[in-house]
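A single chain, nothing else alongside it, follows as structure tokens in the form predicted on its own.
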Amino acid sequence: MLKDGRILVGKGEKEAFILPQMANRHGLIAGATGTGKTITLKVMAESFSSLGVPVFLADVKGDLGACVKAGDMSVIEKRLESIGIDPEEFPMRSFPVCFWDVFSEGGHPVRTTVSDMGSTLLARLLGLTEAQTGVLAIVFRLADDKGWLLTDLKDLRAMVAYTADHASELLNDYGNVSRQSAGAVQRALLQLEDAGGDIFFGEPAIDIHDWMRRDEDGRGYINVFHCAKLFRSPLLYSTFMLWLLAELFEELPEEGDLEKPKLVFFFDEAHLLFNGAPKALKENIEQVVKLIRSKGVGVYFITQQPSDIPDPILAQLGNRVQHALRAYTPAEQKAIRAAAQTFRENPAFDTEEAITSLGTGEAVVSFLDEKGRPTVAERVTILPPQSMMGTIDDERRRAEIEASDLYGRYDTAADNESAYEQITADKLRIEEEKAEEKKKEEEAKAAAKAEKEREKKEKEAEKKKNSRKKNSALGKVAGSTATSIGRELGRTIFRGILNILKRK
């Protein structure tokens, strides 16, 4: 609810406000299960929307989409009276909502390309070792250098195979790519695909500016990311949410200090973001949280214990709402003590004791003042939402999706030319070149064989010709000899006959 241009979150001895110009200094909503974190998130999202600030929030339980319907005063009237708010000054209203869903079931599809997600996040998603992560980084670098877009998992699988096949050629420029590591990456990709992770990747990829729209009345859209199904795989959920945050950081320009944020991002079940995350990734998240406020984005983490958030990031969260925590074990008592110590002490009550005694819908809060200083802790009752509490049915959700200006923009997946097609074409070209080369070699061999056959035949013909000449010469000599012999013999015989005749 807005009051005097400020966001009224709760009321106790004093009213607790978030100042619009301090809303991009980030925040934390913490508390045990069932203490009212979701209602607080919804109240804040509605207020930002009324202020003209678009909101993006993860709907893990599927109960935030009811913002699209006006609330029922009979349900919240007693609560308003208990905190001294006149129901006449608290109108029930609906809010502009846009539904999104990775699986295209509860909203418009949300996709990204493999190239846009990057090797660091993808390595976390695949659970790769350091060596395998190095191979994946080489694959991404090579794809960038060649100008080959990695759109979906088939592109990435083709690129990993290409890199492994050309490992010896790439060694000097990119480093060693072992077949064992490349094979491990391929197996991890297949496992991700079998788990349904391939649905993340493809085109058309989401344009983050579609999360920053306002309706005709100037109210910011509440972008409800329906992730009840996605949340069944905590690693997929946290990695994808982290990519969304990183995408905002990369795409939005520097804005400096603004009168109000350009977008507020609510990250539910935030502890999943840091579970098992390597040190380098945690440092990257810390850097994004520190710098993204200068781009006009406020990030609000929702989790059970403040200790779920690493200290360097927790220190960046200036606007805090702490719902009840229960202390059943020494570790829980220590966590409550640590949570209380993050607030400026209010002499009117003991913060640590208050945190353990809060009822549902109550909280200890501290927001930044106009100079950026945390206010002292206040114990308040959180306002009820102005929209309907509960869930909406699938029919109403589908009607809202189809009535959206964005309907049809992302609903049909496209398979444009990317690395897979280019690598396939490259293989085909190489095969054709090899076939052409082989054909030329075979033609050259055939021509050489034909030449040898011709030369052989010529030699044989020459040999026969020479043989005939020799035989002809021998025949003449023999004939001549025979003639001479015949003549001599004839003369001899003739002379003999004459001698005989003479003696007679």
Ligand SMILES: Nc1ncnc2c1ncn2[C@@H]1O[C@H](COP(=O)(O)OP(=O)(O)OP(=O)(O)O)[C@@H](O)[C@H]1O
Given for the second form:
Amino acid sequence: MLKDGRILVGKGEKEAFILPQMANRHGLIAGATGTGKTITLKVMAESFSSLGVPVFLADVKGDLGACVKAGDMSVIEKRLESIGIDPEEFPMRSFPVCFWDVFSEGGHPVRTTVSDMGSTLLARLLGLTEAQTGVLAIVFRLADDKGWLLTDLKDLRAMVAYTADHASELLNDYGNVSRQSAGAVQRALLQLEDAGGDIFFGEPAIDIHDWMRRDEDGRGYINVFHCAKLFRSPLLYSTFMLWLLAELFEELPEEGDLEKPKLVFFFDEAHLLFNGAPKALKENIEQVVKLIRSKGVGVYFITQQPSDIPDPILAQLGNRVQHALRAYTPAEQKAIRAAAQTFRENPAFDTEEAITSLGTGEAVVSFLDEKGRPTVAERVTILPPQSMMGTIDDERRRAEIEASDLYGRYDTAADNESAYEQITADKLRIEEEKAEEKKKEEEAKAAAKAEKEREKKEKEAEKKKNSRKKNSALGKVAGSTATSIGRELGRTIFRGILNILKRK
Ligand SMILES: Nc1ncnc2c1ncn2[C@@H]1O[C@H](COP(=O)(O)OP(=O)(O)OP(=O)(O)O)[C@@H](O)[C@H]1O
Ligand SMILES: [Mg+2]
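The form predicted together with the named molecule is what I need now, so please give it after the form predicted on its own.
Expanding to the full complex; the earlier chain stays at the top.
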């Protein structure tokens, strides 16, 4: 909910606000299962929308789409009372929502091209070794130099095969591509296809500006990325999310300090982004998170423990909501201590103790003030959402998708000309050239043979003529006929050769 142009998230001793101009300094929503993380996300997303800031959120459990329906006052009345908000001043309302889904079931399809995904992320997705990653990088460079677009996995497989076939010619300019490594990449690609990984490669590829829309009232769209199914494959899910970040980073211009973000991103189950990620990739994410801020994008991570997020990234998350954590084991106690220590101590209460005793929908929070400093920890009750809590049925979701302005833009896949077609055409061209060359050789051979025959016959005729000249007058006539026949034959052959030459 907005109050005086600020985002009111919760209320305790004081009201706790996220300042729009600090919203691109990223954030964290942490807490054990069922403590209220998703609802907090929803409360924030609604406020951003009201502020005219579009948001993109990963909906892992399917419980965020209900933003399309107004909430039910009877469900939230008590909470409002306990916070001290007059229900009259808290209107129940729906929000503009756009649904997306890589599987095209729960929303408009989200696709990208293999070229746009890039070799680094693909190598991670494929689980390649360093040597194989090197081969993949060569394959991408070669495709780039040739101007061949890698749209889907079919293109990439064709391109890997092409690179392996031309390895010796490429050695000097591109480096070594061993048959073994190329073979391993091909196998990994097949495995990825079998695991359904080809799903988000294709065209039309998403234009991220379609996530930055506002409705006619100026409210930002809440883009709900339905990923219940994608989430079942954590590697696919995390790679896709990383791609989104990279894409935003590359596509959006530098903005400096804005009054409010251009887009806010919420990553649910954020620990998956970092699980098993190689050091170099973690450093990449760290870099992107650091720099994307100045492009006007705020990134909010949602996870159970703050320790799920690598320290250098955690240090960049300025706006924090810590829901309850439970301490059953010494390791959990340690984690709670660590979580508490990330807050500026409030003398009014013990942060560590507070984190373990918070009720559902309560949190310890700290947001950045107008100077970018984290405020002291506040213990607050989070506001309820203005839209409905819970889920919507498939029918309603379908109706929303079909009623959307974007319906039809992405919904049918296209198979445009790309590397696969170009490599196939290239192969065909080479085969045709070879066939043509062979044909010409054969024709030339036949012509040479015929020429020899002619010469032989001419010589024989000459011989006979000479002997007849000597022997009889009748012989003269016969001889001239034979010679003219010989010349005719010669012309035919000559024309034949000309034709061959012309065809060249
Ligand atoms: N701010 C709130 N206002 C009203 N109800 C809330 C609030 N926060 C939580 N609740 C109630 O608690 C339930 C669980 O919250 P939520 O789904 O947000 O938990 P979660 O931390 O996301 O859990 P999980 O880790 O399982 O996804 C909600 O369905 C809702 O009924
Ligand atoms: Mg949740």
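Bear in mind the structure is a predicted one, so any value in this text is a computation, not a measurement. We call the rigid core whatever largest set of C-alpha positions still superposes within 1.5 Å between the two forms. Residue numbers count along the first chain shown, from 1.
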Item checked: Per-residue C-alpha change between the two forms, residue 61, threshold 2 Å, rigid core fit -> no
Check: What is the magnitude, in angstrom, of the C-alpha shift at residue 447 between the two forms when the rigid core serves as the superposition reference?
Finding: 3.5
